[in-house]
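First, one chain by itself in structure tokens, the form predicted alone.
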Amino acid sequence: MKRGFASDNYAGIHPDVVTAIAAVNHDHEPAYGEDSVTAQLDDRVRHLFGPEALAFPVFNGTGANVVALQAMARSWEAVVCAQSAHVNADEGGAPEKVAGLKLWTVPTTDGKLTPALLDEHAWGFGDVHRAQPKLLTITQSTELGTLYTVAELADLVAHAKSLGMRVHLDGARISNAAVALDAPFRAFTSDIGVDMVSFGATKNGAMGAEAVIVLNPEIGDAVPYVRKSAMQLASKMRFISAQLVALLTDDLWRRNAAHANEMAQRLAGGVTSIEGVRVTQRVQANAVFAILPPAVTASLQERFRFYTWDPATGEVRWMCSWDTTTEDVDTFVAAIADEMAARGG
């Protein structure tokens, strides 16, 4: 089976991350985050997100989201999110089962929320019969590969804060967003009032490392305890922190994300010239969404791994990663063209 476009999780570990893990595999270090490598991570995170930022490494993205949401809201409070949000659509109900939080979901056409869309569920404050909307969670870049501009996020965050809500940003692909926006992380997080971030690294070249980054120190006290009770506290944390430090050193995160974004643009450019293929979302990060005839999809999936996003419409998703090559893209585009031609478009 040829290299596919199912997920940036399919990619291997960047060699610099492997080297970083091996480099800290000597002598003894204190456990549970009291090690020197995690201290280095704290310095890097403060440099990128602001002097009050605190990083809490975890094992995976769902864990980061659940820890952050549970730390920011009480059991009778609720989370407002896009219907397509990962916390709603792709985490097996963990935010509700583990964190015990009601999700108020809003349908969107592009994965992005607006102040008006937030208002669809941000009401009923003080009504004992309604789960209280306390937390807004947004994704950057979104699950549909689209981006909020810094101004759009600033308006949305300001509106949520005016309602007394807290704001969490799911940054599984935050590096791809920062590159596409040509903006530092803090420009669309701490500088505009985001309270916590789930910082993604696994999709950008790590072996398995994410972090909950607390930007508002007034609400971060619960995170260490929630992380432990949610089974996301690593004993040998230096090996998780080393991956994050490697990515945040010498702009490795930026180079990896920029390459993935570039490959997505190449893929989108290649398929838009194929009659009968329609790209459905703006290609702004490292994802391409398109509609193909079902027979074409089925045939291609015998040779290339990728997911059908919406069986009802035939929409598929193609993800590019830090190690996607131009040959990967061009081979896939040629295969799509051949399949479409064989079926008369």
The other form holds:
Protein chains: 4
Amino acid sequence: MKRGFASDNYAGIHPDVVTAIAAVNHDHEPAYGEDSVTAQLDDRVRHLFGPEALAFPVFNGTGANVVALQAMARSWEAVVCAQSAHVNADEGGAPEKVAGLKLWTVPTTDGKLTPALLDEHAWGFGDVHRAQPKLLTITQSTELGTLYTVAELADLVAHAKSLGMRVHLDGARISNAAVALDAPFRAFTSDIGVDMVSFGATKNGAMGAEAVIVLNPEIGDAVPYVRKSAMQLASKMRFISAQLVALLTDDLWRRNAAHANEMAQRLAGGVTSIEGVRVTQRVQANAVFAILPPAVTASLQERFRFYTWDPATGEVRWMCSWDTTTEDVDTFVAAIADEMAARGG
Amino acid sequence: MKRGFASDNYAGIHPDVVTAIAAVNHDHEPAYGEDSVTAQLDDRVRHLFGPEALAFPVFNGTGANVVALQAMARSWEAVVCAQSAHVNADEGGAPEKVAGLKLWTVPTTDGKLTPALLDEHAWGFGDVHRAQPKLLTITQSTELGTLYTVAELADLVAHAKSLGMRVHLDGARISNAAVALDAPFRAFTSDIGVDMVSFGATKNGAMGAEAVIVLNPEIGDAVPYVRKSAMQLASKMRFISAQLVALLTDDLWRRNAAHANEMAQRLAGGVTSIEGVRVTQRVQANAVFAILPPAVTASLQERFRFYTWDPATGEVRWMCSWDTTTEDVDTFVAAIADEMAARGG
Amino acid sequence: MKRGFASDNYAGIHPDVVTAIAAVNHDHEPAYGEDSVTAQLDDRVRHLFGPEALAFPVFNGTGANVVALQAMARSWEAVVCAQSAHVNADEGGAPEKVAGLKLWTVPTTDGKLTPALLDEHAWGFGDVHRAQPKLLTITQSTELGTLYTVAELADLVAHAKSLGMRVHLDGARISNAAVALDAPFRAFTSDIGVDMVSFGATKNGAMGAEAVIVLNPEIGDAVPYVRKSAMQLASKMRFISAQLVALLTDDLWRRNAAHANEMAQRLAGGVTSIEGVRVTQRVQANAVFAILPPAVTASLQERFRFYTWDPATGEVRWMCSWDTTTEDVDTFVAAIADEMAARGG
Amino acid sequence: MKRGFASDNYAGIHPDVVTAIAAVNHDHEPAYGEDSVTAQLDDRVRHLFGPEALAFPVFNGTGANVVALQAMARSWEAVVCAQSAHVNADEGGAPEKVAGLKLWTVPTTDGKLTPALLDEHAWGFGDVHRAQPKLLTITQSTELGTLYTVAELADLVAHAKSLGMRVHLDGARISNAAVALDAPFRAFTSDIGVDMVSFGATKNGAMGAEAVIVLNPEIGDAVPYVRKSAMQLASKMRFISAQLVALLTDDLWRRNAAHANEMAQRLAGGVTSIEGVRVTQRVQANAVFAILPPAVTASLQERFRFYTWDPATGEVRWMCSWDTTTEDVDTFVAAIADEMAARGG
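Form predicted together with another copy of the chain structure, per the form predicted alone context:
Everything in the complex follows now, all chains and molecules, and the chain you saw is the first one.
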């Protein structure tokens, strides 16, 4: 099959995760999370996020985001997010359609919110005509491959809290963020007041496993019910939990994320020296955004999979994953150089 | 771990399914169903359900049911179902909460609807005050382990169609039904006018895989969108599809279901001869319902897992699965006999 | 126009209500309830329901019911109600479709729930698979024209409270009930622990005005927001409030309801002596249910408007309203007698 | 009571509308729209909007907008609108919460969309990850008091239609628009391909009456059902319809709107000559937007009601209504001049 840089979802499963699934495939275990593997996951999560953290495995990232937000929201409330956020741009309207959540969206240049950008929508509290902006969702690392520093996130969360808002962190790529920040998960979640996290494992080498992690015990009682009514409760949950446990064992999550981030750096470094290619966002996690001549893009896409991000500007997105090889990167950089030489003028 | 008869979800994954997951775990594949494994699944499904059938893998049974029903419903419509149906009794309100579907529920003695029972709710067409009963959902085999004959189903579907209704079949245990009927899937779905099927694989030996199968091409265009907005679209879908393909290969689905059904017959046969135990439903698939003295139930539950179905009557439910052994059954029957002898008086 | 007994919604507006609308039609008043007329309504409602009662005018009865229930419910909760309840039978699925509320419905013979009937659905607390039955809605007087005694309601509410449930009373015909019980509103609402009331005025002589009345201050904070998001917030609210104030002034509500109830008694009394007509429900408010030969019904319906309630049995419903005259009743009774004589054999 | 320019909802009911309500208040009429007054309304609407137009009275503007949009949408679709649109900014999230509609919002400078602005969100057709932008809603006159020309609207609608979109026009102030354009309603609705209209009467002198008007017969069958399930179906509908009929009789709608528009022109003309006051939007209907020094605004608000639109810039909104008098305007202009002289430096 043709390889490429289309998505970190195009990669397969890390072999250790397959092994972990097979390893728990014996005997009967209670369904729906009452099993021994999910109990192990709880331990890992408490170790990483703090003693009050609770983990609720779900199927996918959209599910994690919507379950977390719905569990924190009353029926008339709304969510402030970056316009580029996955909940707004890529979830087929699930927040609105499953949970009735209105999104107040803020355009950003780099996918990152700031206290000032939050203020553009965090007003009108108490006015019934305005869907109440009581929730904030932040993505770390962002959809644009950028990263909040711990201090930036702490400021943003503190500002939201001062306004009476609850805070969710979409961590579809939280491992890439932790590696890039060289910080433990809790430094930019539990320790700074984030209430709930969507913990992503699928893009990090799982087959299909994410978890809603509740950090604020005052608002967590809804999650078990919402997970069920939102159709995100797995019957044979042990096999979802086993994937998460495998990644959280012996720092597999970290090794996979570090590798993906390194490949993105290698790719960015490689193309920076090619004249006519412009990297458009800071490369801080596992994504590289760049502008190429459309003819070059078209020609490259015959051999490598990747997406055009913005047809108007010719911007493309290249994602690196846990299984991207240095050969993948070097071959691709060479191909870009060749195409630029041939068609880039 | 303690074994038992609590649920066909307590079993693990059939080894061939694990092998199949591992076998497709190489290289990059497009996400969200554009992969080669899902293409194989389409072939299998067309082979089994007819040339117009389309398969849409989803995560779980609740997801399959709600996606199928929502895809067929307009916003003001309602669903007629048996009161015992999974969509009514066991899905945490997902049909109402995710899709706004009102359920018109009919009490039954054996989980089976009839044209006359359908008529109890299939009226008021055109009256805006009555949520329009335009959908019918049928479960085969039922939640009570019973089975519609092909003729019964055909009559019921024809009656619904004559009223202008669309018909969904909840096939969480469709394989057990096909084996018990000794009929191909299409004999009681495509051939009799069923519009959509929830095809269950998880209870049949998968890790977690179901599919919405569209049989009526006129109403299928909604499924891809609804699957996404209902958060049932897997990114690394090839691994869901691989499970379905594995079960649909070399009749693995049939072998697993036949075994589970046989174990239920063995269990029912065993307890029938124990005085004081009364089997309450016909044993036609992989479930046995029986009434025991509560003291016997309590004592047995210390050694074997199973659920009390109705505390008022003492009715219990025993589910057999693909991995239930003859030894499991025989040990359990002996234990029941012992307990009845000790406490049953 | 042809008069009849089809519905208490077929009547017009009591003249005093029209006068009241005209009387507040001068000058500017703030919209959305910040006006002086709505302030008056608050006073009346506190006087009638207790010092903590809060009134929120809405447009119609379905709106009142759904706003009240949604304001009390968390997203995964469900409502127990009689199968005959308006929320279940006559609201086009609004509770499910607007608020995602699952209804657990209980068949009754007379529209009245009891603690034992409540227990049929009030179980499974804490089980995520079961939409949590945390709300109870009761209709007083019922859809079948019957009445709970104060003691019956108090028992039912106390039982629900002992299960941790919240209680709503659908008072679309609350004035008819208060008159029939010869009790103040609060005797069967505030005083016995009801949390929220839908206070009906439209059938009592208003043009179109109902109110959600919050009795439990702990759960009322949601109503203003839910009323808006459920599209039940009137801009020129003073004219809705004026209708409610008019009915709550000088006991107009009582006079209208007493008259309607008397007309129902007169009608029931009149038909009781006609051989072949059987009154099927106790006549306790403003409705009479009776069984007639279908040919008689058909012939009567050419001259008088009324509905067949159950085509299977020939049961019909006759509603009396504030504007039903003794002549209306006597003419109708005579017509029934004539038709029975002519066709009733 | 203090008068002012806060909202066209602060005005009362035009006397002819009160008279019309009283005039139909006799005898029994069938509920829910089967009455003779609603039949009259149908005639008026067909006369004004074309022979295929159908009118469905509802309670309020939010109700009209959401019923119209939901009736046109499939469950996975989304709506493109101006960021300033009432459906986005002022409806408490009703489109999302009642109908699950995602809104794709476009910032504008003057409340008006263009084909180019529509293109910013009208893409991704067929991509399940993107809530499908299949609906467009346009407000005429806009929330900012501006007006589309007939040609501008025709271009925009034609562009949307070329993309396969359905088009709704929010006509909360459609009468002000028709007068300002000096064009019949149908010139900028039926004749240019608009599918549904929210026809506003409340701000035009009604007590509380709006109508969903279906122009495209292919998509209108949903409206009766959606109106009911969205809780916008009035029982004593004749009194809603009577208001609409009254305004559509003898051009009362036109006289009321013309007057309000003239008052806005008079106000804008008056303040234009006051140094330091800047009118910020074109005054084309019945609204004036202006920037004043905050101290002047604060002082004026002690005597006159009006809202600050944007605290950051000091922009205020002044609405004129059918009952605004020349004295109201002149007194207000004089007061502004005085305050500017006193505090404007």
